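A single chain comes next, written as structure tokens; it is the form predicted on its own.
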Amino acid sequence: MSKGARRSAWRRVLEPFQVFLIDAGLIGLGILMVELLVISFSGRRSPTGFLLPAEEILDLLHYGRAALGAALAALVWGRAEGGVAISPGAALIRGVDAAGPPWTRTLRGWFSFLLAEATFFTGWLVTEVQLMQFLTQFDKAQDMVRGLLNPSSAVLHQGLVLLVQTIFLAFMATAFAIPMAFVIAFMAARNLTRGTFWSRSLYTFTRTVMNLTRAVEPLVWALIFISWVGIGPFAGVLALWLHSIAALTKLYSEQIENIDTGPVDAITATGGSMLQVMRYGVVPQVIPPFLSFTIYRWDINVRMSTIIGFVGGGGIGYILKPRVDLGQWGEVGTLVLLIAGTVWAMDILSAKIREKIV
């Protein structure tokens, strides 16, 4: 049996099962929602005789009775035929009928309809939307919006030394991460990395520890390394650097992906070698790609440096955050005001730079 046909034996064999959990996933969750709005608009109270906040109704909904529900429900609802009683995991895998009957006429038009309607009312209450104080309670705020109004320019000095600090935190992260991102891209790129076990066994892993790292914030990366090599701005250009890496590997790894495959067939074809492959085949095709990529993430991490200084990675959130505590508004007004001129001449800058390079 050819290696096509092991794989398309896999999918159908696999198909059935992505379909019942995606159906039983969504189904589940829907239980859980209407569980947690039942309870929401019951008027349950809590010992102290308050209405129950959203975290204590969290603890009280019935998972593991959702999950074996919504487990049976998938189960039944797998077994329908046909356009309209097709399950939305169906649908999703095995994709559906263009020309079928319009979303209102089927089950799976309906429960997509209700369950995004449940979702945006359960955000609502988990979340604790209170439009009322917003509105009504805007005098609390005036003292800060008027300082805000009328900055001060006790602070202009520092700010701008520590702003200067900020940007070169921001270029040094980015600096640092563009080789490793370079090397790691090649690896994470499915289409480079299909040919063996170990290359997709590598793909798989560097995939993994990428999503890992990016989805911890640079601040917490930033407190990390704070408690390594202290409080300073070095702290903090490695907090972005790491966040850079995994980011830009993502970036440039799905550019990869998305080449002209011509000349990488050309090359093979007359016996180069998987380095000639990479040099002549792939790198011309995605350098412009890089470049842009590499100046929109110099762009965040200016924004994202200004944050991390609020827990003491250097830059002009240093003298932030303890001038927002103290209620020191005119002077906060002055440092918000060179933040967003620095990101909105950053912002102008890098969008002409892709604009050129692209």
The other form holds:
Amino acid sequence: MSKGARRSAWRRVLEPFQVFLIDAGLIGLGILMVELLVISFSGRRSPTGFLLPAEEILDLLHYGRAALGAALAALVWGRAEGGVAISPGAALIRGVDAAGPPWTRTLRGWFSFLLAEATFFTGWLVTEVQLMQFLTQFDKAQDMVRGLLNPSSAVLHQGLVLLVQTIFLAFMATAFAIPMAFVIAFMAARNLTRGTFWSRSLYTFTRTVMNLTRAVEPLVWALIFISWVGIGPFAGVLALWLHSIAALTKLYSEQIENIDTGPVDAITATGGSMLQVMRYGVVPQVIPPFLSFTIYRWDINVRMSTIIGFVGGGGIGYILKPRVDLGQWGEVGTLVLLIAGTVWAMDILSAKIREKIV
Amino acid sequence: MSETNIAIRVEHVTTIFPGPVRALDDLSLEVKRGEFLVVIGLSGSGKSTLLRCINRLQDPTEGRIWIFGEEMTGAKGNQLRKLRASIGMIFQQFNLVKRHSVMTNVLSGALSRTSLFRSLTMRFSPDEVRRAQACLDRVGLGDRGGSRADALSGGQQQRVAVARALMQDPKLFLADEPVASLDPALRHSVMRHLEVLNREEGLTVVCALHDVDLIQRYATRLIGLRDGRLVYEGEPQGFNAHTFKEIYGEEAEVASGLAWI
Ligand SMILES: Nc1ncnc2c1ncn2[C@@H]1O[C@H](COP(=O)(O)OP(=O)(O)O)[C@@H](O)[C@H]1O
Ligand SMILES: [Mg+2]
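For comparison with the form predicted on its own, kindly provide the form predicted together with its partner chain.
Starting with the chain above, the whole complex follows.
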């Protein structure tokens, strides 16, 4: 059996499970959200007499029963045929006729509509939206706003010095990340790693490691590096460096995957080796987009380095956090203006440079 | 020796793409040294796949291919690169490195005999630079070496591609619809160079073509492909309206005269 035939046979076996999982997941979510809304609006109170907050209701929900109900419902619904009754999972996996009935005439249309409504109201409860406080208590923030509008010059000098540190912090992180991301990107590009079992494994490995690295926010990486090299800008550099490698690898390798294969073929046809094909067929095509992405990344790193000091990673955020805690709003105002000005300037600068390159 | 008179021998080659599509279906053929063989057929009939299998840009699923008595299929590493270097190839889309200079593009034809260090730093020896200049002179672009490749017109770019292939000092030339994206008036400016290489230097040329007038002017032999199978073989003089049906099938003939491709 050929590779293609094997894949499609595999897909036929897998399909009903995919449909079932999607349907059961959506129905289960719906049941739980409706239960949460019912409990909340039934006016049930805690022993101390307060209306139950969403956090506590989440503990009361019947997860097992919801799962069971959802599974049964999904089993039944998944069998439905035709454009009107077909389940959301089946519609997603098998596709539906674009010229089918409008959503107001289909079962899954109404189901999706109700699910969306339930999600909105559940979200309102879970995030504890408090419109009244928002609209009536502005006076409590007056001190702060007055301070922000009247920046104090006391912290200006120190702020400027740390601003320089902030920009260099972002620069070093970006500069260190470029060569590593450049090399790793070639291992993480699908079109260059199709050849052997080993190259495919290398692809999967680098992609996985890079995705996991990117999934952890720089602030969390900063906490890790602080315990490693101590509080200060270097921990911030390391945190942004690692995150930038992962982010740039993704951007670079996607660019490599999108190249014109013509020159690659041509250089291969002249008898060039793998490295020569990379140097002549791939590198010239990806240099301009790589430059553009790198400057964009530096821009992002400047933004991040302004707050990485909140957790002790150096830069201007390091002196901002204690002033927020102490309520020294005039000084906070100065620092916020410095940060905003820098980010704004970087934004314009990076856009201008990238415009020139591409 | 009869074997060395055979430039290309293709034996029972089948190439299957995922789908599955049989781009080549048990194809066998021989190309003699010094021939100008033109391959015709509807688009999708397997012309490109055949050419790409010959220099192994594409690996055939089954079958074997020999170049001047040396087996191409199964060759690996250095051996494969050496065999590829003896085959020049030009493409419909020219496939130059757009951001490099014309000179660097021509020099890249010498990569197979250039050290890794020299090629990665793009510092070719003065000898190679002189040869590249000579190749550019031959295609009439001696004064354009310093231009960026994408600053040239389509016809000029294809001539640079010819010069790059010449730089390989090939024994065999593969051309995949080399003039299909050029202005009709410019087609001979590229084809002429292939003709000179073939007639005066005895280079074997295999070329996929679409235009009847070009076929009759340049080909010494003609083969027709349909669905990856050989459906026609003959002299270009014998190629006329009656042979259309054999190669392109009933629909094409009905569809109308020469707009068949
Ligand atoms: N890389 C590929 N992947 C999948 N199918 C391909 C690929 N290359 C060619 N084919 C298919 O193989 C058949 C022959 O294509 P090709 O050799 O390009 O024909 P031609 O050059 O005569 O137009 C076509 O059906 C085409 O779709
Ligand atoms: Mg083709």
